[in-house]
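There is one chain below, alone, in structure tokens, taken in the form predicted on its own.
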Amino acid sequence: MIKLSNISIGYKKESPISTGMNYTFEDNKIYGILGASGCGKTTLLRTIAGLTQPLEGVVTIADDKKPYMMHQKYTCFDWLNCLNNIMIAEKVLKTGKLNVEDARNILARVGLEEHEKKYPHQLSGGQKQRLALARTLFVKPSIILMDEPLSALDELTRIQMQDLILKTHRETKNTIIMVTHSREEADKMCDVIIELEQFKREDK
């Protein structure tokens, strides 16, 4: 669960994107946010993250999970190959669960099996937002942020990437908050849609 108690979004606090939002997110579901650009999508993830704290309000996470921020501009170690790419995340993590055979599954689940060995400037921009996915799926949060991480996949890879995220979602029973441009996106993979600009919510 996480709760938004009265909290205003923004890098200054003279002029706020976003003021008095309440909310709460609750557990095992997906929650689509949509907006025009500049409205503070991606500003809500990271203070829902913690990378960004909110200028008025509170942010509370149940039990002190910990999101896990898969970012628009996604993040690929340009010194590793994509096998390592993945592995990497739990090093970071500290789980001690290193497990190269989980790590090739993820690679083979997002179609980059024959690509282990290659290193990111060696792949395409969808392929390297692929492997930020993989990463993020290998992981296995149970809170996932997503800004954006389909955007620049083709419409057949897309719509294999959205089927992954959704059966790794009932795997898992997580919880994943996703910006995306794409309402037919949201329609299909969201439990709650969130106009940002109004902050009003849609249940399915």
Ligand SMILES: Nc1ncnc2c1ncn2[C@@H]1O[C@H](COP(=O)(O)OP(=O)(O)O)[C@@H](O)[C@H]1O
Given for the second form:
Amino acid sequence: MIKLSNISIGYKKESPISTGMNYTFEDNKIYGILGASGCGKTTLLRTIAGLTQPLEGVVTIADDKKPYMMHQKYTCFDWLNCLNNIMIAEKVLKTGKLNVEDARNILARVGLEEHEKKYPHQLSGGQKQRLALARTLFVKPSIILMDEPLSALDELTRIQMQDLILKTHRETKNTIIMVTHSREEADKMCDVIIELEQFKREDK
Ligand SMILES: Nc1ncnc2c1ncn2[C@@H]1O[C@H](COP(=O)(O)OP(=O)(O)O)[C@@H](O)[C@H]1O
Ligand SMILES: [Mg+2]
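Same protein, different form: I have the form predicted on its own, so give me the form predicted in complex with the ligand.
The next block holds the full complex; its first chain is the one shown before.
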């Protein structure tokens, strides 16, 4: 469970992007956040992730679960090949449960199995985004925050990756909060769709 209690988001106290936001995200659901460009979707995800402090109010996350964020400007480690771009997650998190076979498996599921020795500069934008998606899914986080995770993909690949995210969601029973600008994508993937402005009206 993730609870927003009367939070204000933004970067300057005197000019918050949005104020008085209340909402409770339940476990094991997929939430879609829609809203015009610049309305604060990324800022909200960053605030939930703890990367930006709320200007007011608190974000409570049950059981000390740490959200894993897939950024809008998806991250690749340029000095590591694709396989090690996945394995770095294990080096950081040190769960001891994730191994090279799992990494190869997830690379295959995003269609990069033949590219494991390539470096990010040898990949297209869409392939880099799929690499970042693979790293996110590899660590099986219980809470995933995804900021326009499929924005660089062609239509067919986008549908395949939507299906992969849905399948992984059913397998791992995670909670996903995803920002998308596609109403169609939100309708297909999300249990609950929220326009950013709606957080003010919700009082759960
Ligand atoms: N690091 C930052 N410092 C100051 N202002 C920022 C920063 N990041 C974003 N903003 C501003 O905050 C507003 C919301 O941005 P953002 O959350 O990225 O919107 P969205 O993801 O909905 O397009 C924009 O006006 C943007 O210019
Ligand atoms: Mg954004």
